[in-house]
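The chain below stands alone and is given in structure tokens; this is the form predicted alone.
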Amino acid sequence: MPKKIYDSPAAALNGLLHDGMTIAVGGFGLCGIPEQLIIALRDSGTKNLTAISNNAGIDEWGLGLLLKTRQIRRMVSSYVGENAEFERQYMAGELELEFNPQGTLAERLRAGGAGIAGFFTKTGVGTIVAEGKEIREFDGEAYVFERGIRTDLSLVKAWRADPSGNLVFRKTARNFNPMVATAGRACVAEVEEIVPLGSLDPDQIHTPGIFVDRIVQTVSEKRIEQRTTNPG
């Protein structure tokens, strides 16, 4: 079996960067995100990326910390309204944006997983995310057709995972993860905690490792993404 741990988040990078490159990036907000993961993406100095996930986190956090130096140039996202220095580049003209109903952004990257080359859905027909996209009929409605996404490299944050690359995802911080972590032709994964081969349960196992090449523990910095305090 192929070592897949490795020993700091830059080592698990280690050979597949390089300016250009598509990555995909697990989490919702700041639930989920492979943090260590971005900083060591961030201190490696890859730059021209194209970043696939459901948002850019925020100013000083997650895919923030790339925005702030530069790194990326082109996010396909589907919400993006916690970040102030995206919106700035983004105003600028100086960041190219691909906006996506975030159901079909999930999926996309589902089907690129699955090895399909793309779907038709009826979410954003009649608006500007159809624009010079296919629309067939089906059942006498309209559908556009959306393509797979299949990156480069996906970066994932789960809560376990085993010596053969088996993930166990925490509630809600699972959101994106399962099919960013598909959606690449490689994966690495951040992991709060590796177990024993054969400690997990087969029937709770939510990404196989199969589709993970790294994996690398790291401890969590949970930060809060809105702060909401009741004073009484």
Second form
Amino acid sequence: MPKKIYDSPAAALNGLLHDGMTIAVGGFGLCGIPEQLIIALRDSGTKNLTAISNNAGIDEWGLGLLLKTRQIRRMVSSYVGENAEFERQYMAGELELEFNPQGTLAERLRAGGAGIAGFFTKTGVGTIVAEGKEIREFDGEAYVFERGIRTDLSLVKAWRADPSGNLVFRKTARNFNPMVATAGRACVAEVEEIVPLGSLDPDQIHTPGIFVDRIVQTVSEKRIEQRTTNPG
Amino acid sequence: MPLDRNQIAKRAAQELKDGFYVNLGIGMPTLVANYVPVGMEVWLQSENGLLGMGAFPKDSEVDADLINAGKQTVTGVAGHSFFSSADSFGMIRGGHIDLAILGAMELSEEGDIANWMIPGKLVKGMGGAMDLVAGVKRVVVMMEHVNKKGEPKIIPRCTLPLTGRRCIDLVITELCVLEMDKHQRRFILKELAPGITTEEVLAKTTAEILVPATVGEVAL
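Can you give me the structure for the form predicted together with the partner chain, which would complement the form predicted alone we have just seen?
Full assembly next; the chain just shown is listed first.
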């Protein structure tokens, strides 16, 4: 069996990076982001990146680290409200930005990974999102055509993996990760634990190993954006 | 007396029905969760991949892997489920969610909504808002009737980039409740807050709205 397990985030990315590439990154806010792979990507110095990710991290964590070093030229996201540096670079014209509705972004990644060139959705009809795109009527309602997304590389975060690359996500840290995993021509997964082959329940695997090329076990910091608690 | 934020939320909670699947927007709409009638089963969906959202966790139960769409740490109620963003928006875009309650910056007289962007000023993104207004069966807006400068927010045509066209079913503000009449494509003044007059609503609304002969009072 080809070896999918790598010793470090840097080793897991070795040979997969080039300037100007497109990378899809899993996560929602700081939840379920491949945080150590992002740090390794920063340290690699790869630049002129197009990053496709629901959010852009915060100034000091997640994709915010790559914005700070100006390694990202273009972002495709649905919401970037937590990142002041992002807003500054965008307003100054230093960063290209394409906003996608969150469901459209998830579906574009899912479609791309499934070999579907595009799809029609009602989301965004009559808004600037639909400008320049084909509109078609189905059953009396207008739909806009959106393209599937394929990327050079996918970076995901999972809870558990086995050596064949099967992945299990944990709670809401699943979010965009399953679709992102399928959209890349190569996919690297950062995981909290690698368990022996055969020990994951086949009924409970979220992402089958066929979608995952490399895995690396890391210790995640798992930062929290809004720690809200109930005293009662 | 105009309604306060909690009273607006309480009025919005009257739109809930037993067994509903509901998505509450970030900010004021989250208050609606406090007013779900006792004994009513309502499933709160959080678009990052949680159905059956519960209260904030105790300090000892905080889990970085369990957050809501506002990135706040939360819990799940008995029977909650987790799923991917694609499945989550399948629920939303597929018309499986019964009710969405959102905030708004502007509404047009035809029920268009703008709530995601102020050109040259606010660059945050639409998140899931465009999907929600396009796909959810019934969309309710709760908001202040005028903006911080005192200018009407319910206007003939939105000036800000739209989130969706002709998609709002009900509006609840501190002054009144407006319901969309789909045939006439105008909001009808349905209820007034206690002590608020039709004249005051009309003075603070530049959109054309329909005023029936008798208008009820918001009952809380």
